[in-house]
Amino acid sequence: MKILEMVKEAKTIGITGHVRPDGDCIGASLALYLYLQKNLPEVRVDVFLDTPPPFFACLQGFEAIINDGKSDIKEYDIFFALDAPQNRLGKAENLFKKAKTRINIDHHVSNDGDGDINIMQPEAAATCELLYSLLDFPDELDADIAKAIYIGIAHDTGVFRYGSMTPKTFEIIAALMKYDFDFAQILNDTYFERTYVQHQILGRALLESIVFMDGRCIVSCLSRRTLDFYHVGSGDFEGIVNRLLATKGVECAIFMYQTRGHEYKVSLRSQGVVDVAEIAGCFGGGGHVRAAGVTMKGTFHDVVNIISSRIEAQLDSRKNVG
């Protein structure tokens, strides 16, 4: 079933994604927003997200994002949750719950589906790839929609480097590149370019990292004091855990930053041998086999010991199987 078939009776449509939205979440949300506006101009469409990093302002529709989760509509006819389960929707969760029809579209293996309609494809490289397959072509697409989908796929595949890429993904990218937008420049603006503060905080994270488990695992943690000293925002951590994973011999990387007291946001990355989605899921988080996240309570050493014991168990079990 295509998107336009799903919403053909709707007069009001809401769209949201996960808290602290990344490129795939933002790209999918704005691509769907633009697509519905273009093809259903008589329908009211609202998009709800936490305030995205400012470099995503290059996407059409960015200025329409509602970041406080408030609306004068108490019950939307259709509400889309993209790239996330219901419990990660943040301020828009209640709007999603109250909608007449809830549609959940995601590629995370940890999402079991919370909607009345659930479209889950863990084999898709990004939610934007999955969304692309649900759109009607060719007249209903334009350069702005294509750019949003392109950015989403690029960001969730590490600019086409991750093992989640398939021939289908490359076919979609090739089709999107036929539209009139500067596909090289937008990757520089949204993925590669870093502020001076981001470079500083990356340097601290790398400098203070620790390799352990015979070089198979690496961890780095930034304290609340360090974050306050550099005036770091939530969008400044992008890419740090991937740089840690790029260490030779490392199978799994852990990046943590302190949010308050004994609470940490934890990002996990794997070369593929370790299923970090399974580990994050044990503590209420989720994600993919190679990329996952979770919020955990305890001291730095508590968190590292708990997570690393599960990483080590997986590595040892794989070695024994081999």
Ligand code: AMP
Second form
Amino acid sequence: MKILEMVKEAKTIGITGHVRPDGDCIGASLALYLYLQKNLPEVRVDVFLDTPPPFFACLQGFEAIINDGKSDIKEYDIFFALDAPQNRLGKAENLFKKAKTRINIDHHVSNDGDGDINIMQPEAAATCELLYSLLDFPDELDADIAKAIYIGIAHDTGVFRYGSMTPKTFEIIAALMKYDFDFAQILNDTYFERTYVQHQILGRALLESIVFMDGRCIVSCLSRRTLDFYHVGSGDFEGIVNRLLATKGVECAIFMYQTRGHEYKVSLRSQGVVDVAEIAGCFGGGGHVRAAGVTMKGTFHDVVNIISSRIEAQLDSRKNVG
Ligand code: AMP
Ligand code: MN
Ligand code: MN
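Go ahead and give the structure of the form predicted together with this ligand, now that the form predicted on its own is out.
Following is the full complex, with the preceding chain placed first.
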């Protein structure tokens, strides 16, 4: 079923994505918002997301994003959750739960689907790729919608580099590039350019990283004290864990930062042998086989010990099989 078929009776539509929204989540939410407005001008469409990093202001619809999860509508006819399961929706979770029809569109292997309609495709490189395949008129987009989808796919594939890319993904990118937007500049503005602070904390994370398990694992942790010293914001960690993973010989990378007291946000990345979604899932998180996240309680050593024992168990069992 395509998007316009799903929403054909609706007068009010809500859209949201996961907390700490990334390029895919923001791109998909705004692309869907713009697409619905374009095709159904008489329908009220609201988009709810945590405050995104400011460089995403280059996307049309950015100023319409509602950050506080508040609305005068209590029960939307349709509510979309994009790139996330229900328990990661943050402030809009309640609006999603109360909606008459809930639609969940996601590519995370850890998401079983929480909606009345669930479109789960773990093989899609990005939720934006999946969303594109659900548009009724993919040939009749406009530059703003194309740009939002392009950003989402670019960000979730490390700019078209990950193994999740398929010929279909490249075909979609080729179709999007026919629209009139500056596809090189937008990647520079939203992906490659780093603030001074971001470079400093990347430097700290690399400098203080530790390799273990004969160099197959790497971990780095930034304490609350360090983050406060540099005045780091939540979007400033993007890319650090991938740089750790790019260390020669490393199979699995762990990057963590202290959210408060004995609590850490943990990012896991794998070259493919270790399934990090499975490990994050054991502690209430999730993600993909090669990229997953979770928030964990304990000291730095507690968290590293418990995660590395799971990594070791997976590496050992693979070795026995192989
Ligand atoms: P991150 O390490 O935060 O960049 O996340 C890596 C991947 O795992 C992304 O696709 C996230 O959407 C997903 N992810 C991160 N944290 C969680 C979580 N607590 N539950 C489910 N998926 C997550
Ligand atoms: Mn995401
Ligand atoms: Mn995604």
